[in-house]
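Given next, in structure tokens, is a single chain: the form predicted alone.
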Amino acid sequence: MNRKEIWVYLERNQEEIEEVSLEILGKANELGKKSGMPVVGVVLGNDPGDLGNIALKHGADVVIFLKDPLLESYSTEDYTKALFEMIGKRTPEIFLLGATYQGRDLAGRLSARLRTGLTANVVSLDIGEDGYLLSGVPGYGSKVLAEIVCVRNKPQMSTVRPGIFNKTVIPNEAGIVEVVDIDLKDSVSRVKVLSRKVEKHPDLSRAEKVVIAGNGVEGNLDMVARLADILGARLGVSRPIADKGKASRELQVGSTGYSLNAKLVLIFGVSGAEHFLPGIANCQTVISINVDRESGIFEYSDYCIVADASKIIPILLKEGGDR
């Protein structure tokens, strides 16, 4: 029997909940008030700690903690098995996850096993008059927003891009934390965690200033990074730079990377391909430098400079006091 609940997967980083999960909780709370459905946060691990209370403060009405020693570290097989069993018992109406590496991996496996639809990299969420979830995905370089509806099976699933919704504090003194023991002793997981190292990467979606390097400055990445440092900005790159291994995927901006919400973005040598444009759609001021006068990036920029970026960057560095 469908419980008419909105579920949010709470991605865990040790004793913390990832920011994107808290952002989704706030939006889910808004959808819950509109539809009359309670919001259930679901987190997996071995020790609940204070995770439940954190989720209750950010929009959850109920938190379900799925507990088993094998859930201490993420594995696709174990997490999918545990969630599949719980979804089968409670059959929620909607299930939302962050569009992170873990969220995308888990959502794809779960949607296949549940034989339900999955909308990826969502930038807007709403409940239609008929009660179905409306998941907005940008297309054609963010010129259109396609609203996708899953009408056949439940739960309706979507992965949400980080930095799209605001994290809000919504105290809920009446909230409930349920600890559910999951038996995974017969699990046949093909992955065994031998050691774990957590590295902190800059979250570009929350940076106020970002300097982005594209193909046009591939050989000058060090200079672009120094310029970003002088300006007190974060460094970002276009997908081709990350594809070539010149920079980490954690710096990638665009439809398969970060969506920026910066007050200022300075872009060097980016052509303006459709997969890049969603990454800068929400920025306040965009300044682009490109040698090609007909470059598509200029259509989406507030200020356009036709010049060789490799010649402009040294001048900016000198003005900034770079040695």
Ligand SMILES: Cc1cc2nc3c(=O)[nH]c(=O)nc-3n(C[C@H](O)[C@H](O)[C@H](O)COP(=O)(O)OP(=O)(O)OC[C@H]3O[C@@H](n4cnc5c(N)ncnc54)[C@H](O)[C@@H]3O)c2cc1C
The other form holds:
Amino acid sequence: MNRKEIWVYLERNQEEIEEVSLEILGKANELGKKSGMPVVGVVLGNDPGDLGNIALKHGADVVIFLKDPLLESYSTEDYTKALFEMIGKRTPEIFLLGATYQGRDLAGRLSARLRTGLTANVVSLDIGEDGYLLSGVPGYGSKVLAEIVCVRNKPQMSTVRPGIFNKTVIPNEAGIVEVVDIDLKDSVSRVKVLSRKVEKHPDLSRAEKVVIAGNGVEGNLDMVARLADILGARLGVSRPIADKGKASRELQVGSTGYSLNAKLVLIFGVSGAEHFLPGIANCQTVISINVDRESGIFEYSDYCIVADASKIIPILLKEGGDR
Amino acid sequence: MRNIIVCIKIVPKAEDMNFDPETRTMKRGGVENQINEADKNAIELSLRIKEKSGGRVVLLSMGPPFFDQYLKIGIAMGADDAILLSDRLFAGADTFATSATLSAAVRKIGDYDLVLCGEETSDGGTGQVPSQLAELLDLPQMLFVSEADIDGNSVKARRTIKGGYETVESGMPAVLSIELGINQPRFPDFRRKRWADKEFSLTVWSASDLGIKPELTGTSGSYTIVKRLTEFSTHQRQRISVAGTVEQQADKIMEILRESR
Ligand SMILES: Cc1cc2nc3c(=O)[nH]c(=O)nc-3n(C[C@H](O)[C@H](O)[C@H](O)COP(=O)(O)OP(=O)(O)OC[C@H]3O[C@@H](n4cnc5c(N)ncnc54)[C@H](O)[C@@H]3O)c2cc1C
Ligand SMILES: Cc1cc2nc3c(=O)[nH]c(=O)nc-3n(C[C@H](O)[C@H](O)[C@H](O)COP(=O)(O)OP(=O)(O)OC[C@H]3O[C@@H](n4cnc5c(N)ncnc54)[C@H](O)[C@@H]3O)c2cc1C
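Switching conditions: you have the form predicted alone, so give me the form predicted in complex with the named molecule.
What follows is the entire complex, opening with the chain shown before.
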């Protein structure tokens, strides 16, 4: 007999599990309780380490570790193949992944192979009265939310936006980690990774205080970064600043960047475009500084300050105790 | 170098779109359309590849007949050919049905080395089409690409991953999704635009031209259903205006910062 299951893809980041995967586990646990379905965390790799236990602490009832030397590092095609086989065997009802670079790369390919529906960048999840997964997908930047279902096939797949759900510790004494040797034999990957350059950034979506630099302070980025430092805040940027290579994508705020959950954000020289706004929607207090009195950002701010950033930042630096 | 197929979507300008709570739809009246921004970056990249390594740039778009004028803008930018997939059957497609239809067209165009897409659109914005298209064509995929170089029969690309980037390589043909903002798309050439408007004849293919089964396209080929649209509710901001000299404004900011601690 097949039990109905909710699967969550646990994205590995060396010896850790990505925050978003743990966030999803917490939400899946809630959906599992509501619908009577167990939550299964699925992780691929060669060395299970302590990953399984971490997932069991954050909402998984069971963890499946798909083990093969070829799965040590991520590749679209080998990961798709392994998951396709496993899904064929256990036929989960729902499969949730983080809307990260890797999660989106994998989910698109896998959903097409499975011939099933996939919803993107989901910001809300529920199970409807009819038992189907209801996912909320933002559109046009942040103007609308489309409630989408997949009734034609299983699993119902979604990628979930980081920073939306909360990671929670859910004690689970009875949880088990199943290690499944899948024996892929040869790699089917046609894409070779020649080199990789990554830096570790703490998760911007969980920062308490953020100072954001937009196009209007492109020439004063060092000053804004210095101010963030003095205020004990993290630096964030609008998309164009990251596009120009002046800051890492990991600092980008907005629909294709991070959603912040800060208590306070201080925004310099950002116009408030549709695709920027979802990034600050969940912040408690928003202070904006813009030279343009008519700037759209003011409509989404608690404190609106019409000023030239290059004039006000030096004063803030001084008041903040900068030498 | 053989054909470089660039998939482009025509999208409404996001700032023009407004939700109508009465009808639960987006008001489209008076809305300006444009080539999706990331797709313009993909066109620009394809033209640079062509200038260096040869080949033909073919634009491919699925949508209603009025998209033709935007495809002509792409021709005026320097693309060699453009194909519009237009049929009532295609309406209401989710990303899978869109990818299925596009893949049939890519096969029909044939003789290609690269299929380029934008990373995501500004309306649906799922970013799902490139990888679904790659799967349906059984081709390697490289997503969120910011640089690409052709070297003989392979393509070397730089793609964004969490915390940084990777340099990757694969044989061709391959599907690439191009990051928004990686280059400055050239302006349409004025004379070429005039030529395109007068003499260029756009190819339009229907479902039967593609030989695709109707049940694989549009609403019937979709696996997802939009149950309803709701307005994205963000909480109302206070919008307190902080006036005074720049020093007074700075003092106020410091005060708010202290209070929020
Ligand atoms: C608010 C909203 C939410 C939606 N959510 C979902 C969802 O969760 N799942 C789902 O399956 N569908 C969804 N859809 C439907 C989806 O937008 C359409 O299927 C659309 O045809 C393609 O998806 P996209 O715009 O997200 O493309 P993306 O995948 O974001 O597009 C990436 C690239 O693919 C190419 N491309 C995309 N469409 C075309 C085209 N018509 N012609 C040529 N090239 C193209 C372009 O190069 C583009 O840059 C949603 C639509 C809306 C309005
Ligand atoms: C599919 C898609 C996804 C996107 N995703 C994102 C995203 O995730 N994040 C994002 O940010 N954008 C995103 N964008 C881009 C977005 O549409 C805007 O282009 C972008 O947000 C604009 O950035 P900005 O406000 O910094 O710059 P601008 O729009 O150029 O605004 C600069 C502002 O600075 C002000 N200014 C100028 N000089 C000064 C000064 N001396 N002092 C104070 N103020 C000054 C100006 O008045 C202006 O308001 C996306 C776009 C698309 C199509």
